[in-house]
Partner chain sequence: MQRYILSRLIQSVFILFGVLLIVFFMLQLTGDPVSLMISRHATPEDVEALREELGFNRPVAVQFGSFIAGAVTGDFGKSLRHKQPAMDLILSRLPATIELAATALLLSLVLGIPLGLVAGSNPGSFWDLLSRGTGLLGQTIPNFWLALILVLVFSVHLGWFPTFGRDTWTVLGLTLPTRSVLLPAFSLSLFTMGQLVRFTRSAVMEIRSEDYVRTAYSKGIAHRKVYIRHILRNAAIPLISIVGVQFGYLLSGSIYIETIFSWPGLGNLLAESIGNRDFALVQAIAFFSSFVVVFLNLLTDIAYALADPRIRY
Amino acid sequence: MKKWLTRTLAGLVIMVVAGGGVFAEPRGTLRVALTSDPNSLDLCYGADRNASNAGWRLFNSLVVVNDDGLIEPALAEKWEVSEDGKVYTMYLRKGVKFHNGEDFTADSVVFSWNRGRGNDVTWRKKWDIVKAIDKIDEYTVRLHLEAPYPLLLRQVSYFWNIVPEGYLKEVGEDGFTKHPVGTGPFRFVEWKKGDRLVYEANPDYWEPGKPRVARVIFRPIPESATRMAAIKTGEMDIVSRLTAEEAAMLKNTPDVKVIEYPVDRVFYITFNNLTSGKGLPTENALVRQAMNWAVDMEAIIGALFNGHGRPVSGFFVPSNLGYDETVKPFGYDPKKARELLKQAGYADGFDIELAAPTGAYSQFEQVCEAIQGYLSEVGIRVKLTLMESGKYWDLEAKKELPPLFGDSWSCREGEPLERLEGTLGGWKQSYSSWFDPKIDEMLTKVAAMPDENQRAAIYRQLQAYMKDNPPFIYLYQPMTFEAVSTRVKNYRPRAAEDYYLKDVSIDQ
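Structure for the listed sequence, which is one chain, in the form predicted on its own:
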């Protein structure tokens, strides 16, 4: 490890790396609001973006996607890919330590991979992409795939949190959940669930000069109006998922900057054909089409989001690889919806249950209430249940939600493969409640296809097929609104609503 020395210059505390540059010592406390309490800080089990945004601050993966969307080295300094695309040789960074002082080595990678493939791991499929790992030496591992997978490094960067073998074996899974340890820029201090999550800067972090704040406090604030008040009064430094109205109200607030950007996220109502939806009218494609035609998404976006959003025609947004603009959203046509229901044998409608999470997404409870109303107008009588998001996602992972349930899925890779696999992967995927063999066949092809043009062609086929055979009521792609204190510097959220805080600093 490099030796760090400290000294004071012109009233500033700085750090001098022996043989290296000069960097500012971490200073100040950054306060970040979450829209719900994370279900877990361990990336193997994190259910949503709140969990990953909080959890990843503690960990590193082998590689990382930078702010420009490019893959960069992280715990792996460099790598080589075999000509057939099935073997990745990763050359690991030396001198890295976990927060407990344990050395990071090839054994850490092998142990983390084996752990990530455990039977109860939520994101096991992301680790299962790699079928074997060889330890070549203390700082080299070789990853073996059954078939080329062009998104491997991106999946590794978002899901493979490397953990310390010795510490985890000492404290057990329960102990690790209570006090997680990684190699990341921040170290865990405490977690008072429902109140606050506190981290401190890792003094031995391997990236010189990072992190730049001494302390990070995450606070779960489910109500967007409360988040708005917290940034307005100076209680929080970063708040996200504000409504359009709340963002507008903050635009002239002193010391607050409002950020608006389109997100690579799709909102939807799932048709469940694996468990609770079996044998119900929603197994009929005509019924599913009718339910799409019954919902006026333009009106919902206008009323609840002041027009800040767009109806989606499927599980694709315009920035995604293979997006086909000729596949149009269903639109609003209740007469056509009733005709399709009659054609399917349900002229008098039917009864069905719908569930949705509370506090997770801006205005989503109201969206689901509006959908309930629109469906009732064509004879579909919906019982809507709203529940706390942690409980909701637990039931979703267990496939115990009702025949209809609402959620959203973002993507980070610039193409929708993760979103499609995650929601349409049948029993193979934790949060999927739908299976269609034709969709599965196309996803299997695209997942092993290195050529982007060929992948794009299959994506276009998928969009057309999923319009005729909708697994969802397609809702909207949102604009998202965040508010940031002007004392926060170098904060850059991404289209997937994730962020990396190691470069963020605070004006004192």
The other form holds:
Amino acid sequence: MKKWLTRTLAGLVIMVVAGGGVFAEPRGTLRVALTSDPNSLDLCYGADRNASNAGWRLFNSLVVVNDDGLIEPALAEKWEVSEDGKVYTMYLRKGVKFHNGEDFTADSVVFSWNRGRGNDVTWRKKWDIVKAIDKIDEYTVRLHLEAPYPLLLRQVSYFWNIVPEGYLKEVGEDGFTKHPVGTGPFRFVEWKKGDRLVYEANPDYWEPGKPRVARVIFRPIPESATRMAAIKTGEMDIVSRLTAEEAAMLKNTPDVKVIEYPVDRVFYITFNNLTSGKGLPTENALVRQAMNWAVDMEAIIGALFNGHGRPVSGFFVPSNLGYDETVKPFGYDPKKARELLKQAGYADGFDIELAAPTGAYSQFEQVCEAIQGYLSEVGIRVKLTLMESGKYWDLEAKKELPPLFGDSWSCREGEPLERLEGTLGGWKQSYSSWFDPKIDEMLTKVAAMPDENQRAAIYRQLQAYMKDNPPFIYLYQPMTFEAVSTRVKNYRPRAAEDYYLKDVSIDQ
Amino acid sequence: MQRYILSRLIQSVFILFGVLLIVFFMLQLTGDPVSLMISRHATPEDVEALREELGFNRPVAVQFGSFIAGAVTGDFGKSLRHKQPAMDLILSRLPATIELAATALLLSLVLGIPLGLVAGSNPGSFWDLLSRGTGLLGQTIPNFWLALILVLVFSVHLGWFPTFGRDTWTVLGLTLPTRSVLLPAFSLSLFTMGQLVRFTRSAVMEIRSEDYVRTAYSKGIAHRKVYIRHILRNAAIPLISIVGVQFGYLLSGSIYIETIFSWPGLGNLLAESIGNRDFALVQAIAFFSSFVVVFLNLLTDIAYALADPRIRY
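Structure of the form predicted together with its partner chain, please, following the form predicted on its own?
After this comes the whole thing, all chains and molecules, with the earlier chain placed first.
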């Protein structure tokens, strides 16, 4: 009996040890199409989503945002935030090694932070949120802020790639650019610019059982018709940013799955009460409401995007923190629009100018032309100017655009604080043309509020306020289309068009 | 001859200076690039700081001076997007473009000239009809459209070629092209091919009725000899200039063809840099391409003078 028990126990122990230690070896090659060649794999310099999607596979940050939008430990195992929200104590993971064998310690964090605040670092502002870092011991650091900033950990997760101090000192910045080294699930193999970028699984990755593919090959394919052809022939496993027509054409292709999801980006036409819009009828909230009621957004989406898009309300999308579904988009009611204009004292309408950028966004010129048409139906005579987008953004930053202008703003933090501050910050922000003291007060409050529930509550108030006092003609949230080979498992792109590849596996 | 070469050289320098002038002021016309480069969530102070850092707030004359000084030494500054010297990026993309351009030129020569020769010698025949058709189509079909059709037929349906990209094959340290170059090169070659067919055909037809050909025949020289020694040699002269000029254009990279096939060459880089308003890079590529064209034109003129002893300077 005793012997039997010992044997069973021993067997169990062996099974547990074996089961825990032996994860399936990473296998297969995953081929991912990018829509442009990354400008850099270093997150300090990454210019767009293609660069950050490729770059982040090599690195880790202190924390990571999971698929549910919640912050999870990464290189920091846990953390504490001080009462006043200005000091973050991060307890770091032990035993993590960079791809070159160097140990990850508190010094790596301090070094990365100093480097990130360098003068030519594109995203130095994101590192500069933290004003000082204390190394407490080998595996503890303390981040000091000037003022509480609830989005800190999200920004850290998107911009702070932790780099190896010894390696950088040895090879220099140029050497690091040529062969980046991090702690991420994949390590760098080769990069032929404009052609292919090759990674292999990091065998010493700290998350057990990950990654699950042995090799990843990114290839830039700028032309969407070519991306479609490449998934059809099986040359690629994942292609993104297809047009609605291309996605429809792929629907019946064997071994290919088409996915469609809304992107966290909103299109808008903004009003101006700082420069060119001063003293115009649009300073009256009733007029601005009327202009929202006058536009049939559903019809525009139907005609120009085959229905792939959703009208937005209040600058929030459903995946945002504090999104209030009871605040409905305006909808189309020209009668009500005329009524409101009459109430505001503009029964005969008025003349106004609208500007839109060309070549920057899919069909946005046509959207603005449609809006011009809808506004004319309620008596608002709009003069539309289309402008080359370079010139356009230049004027936008100088606040020299006409009193109405169209643009869009994306967001990856899961809450639209930057989008709101950027467009509604008044003179404080380059690209804003509107200032409303009430909105500003709420934004200031939310920016200093560490508690997510309370932040969500303020966001809800804001949405209600921004419906009655619209600073924009609210337009739409676009859809994006991707096609994925059915061999690929666990690929989950998110509203910011980013993804992790460490969970992805591939059937042979 | 030396005087001729010298005068052509001086002309070329003036042309290149003109190109630099245009390339520089092209940037001034599109407004201040700073607002395009900076994050949307930037304060006016950030914009000012970056403007200062990149030197865009200096007087235009000063900016132009430093631009010319750099350009002369091949230094166009760093790409704003890649944070690397623009010239390095161009040189890294050059092999792919040379491979594509050379293959395209070779295809158009191999297919275009024989067709033109046969057609010119047998006017009104089936070959003549074919050659005139090829000439017309080659020069009128938009090559980006043809490229998409070729991908659909030969890659997606038949699976003979990869749909995109450049695969190479390395033997003894040499990078050799593979079949991945054929579709883009064919699409790119069609225009040049059309031109070659037409010019060869008309050159042959014209020369056939020249006095010296008639004289050669009347002296009793065999047709083969007349054809090779008199007709071919004389027909080759106008082709030199076509080949020279066309190769210049092919080498500056085709935006459409390289983009459609994700070919990692100069045209692809140019398209990307225009899209991202990477001004240093756009300027560098524009100048580099002009340089190649001017240089090849110069070589063509010299070759022309050497090949045709009737030309006197």
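Each form is matched to the other, and the largest set of C-alpha atoms that superpose within 1.5 Å is called the rigid core. Positions refer to the first chain, counted from 1. Everything numeric here is computed off the predicted structure, so don't read it as measured data.
Checklist line | Is_shifted residue 379 between these two forms (CA, 2 Å cut-off, rigid core) | finding: Yes, shifts by 2 Å or more.
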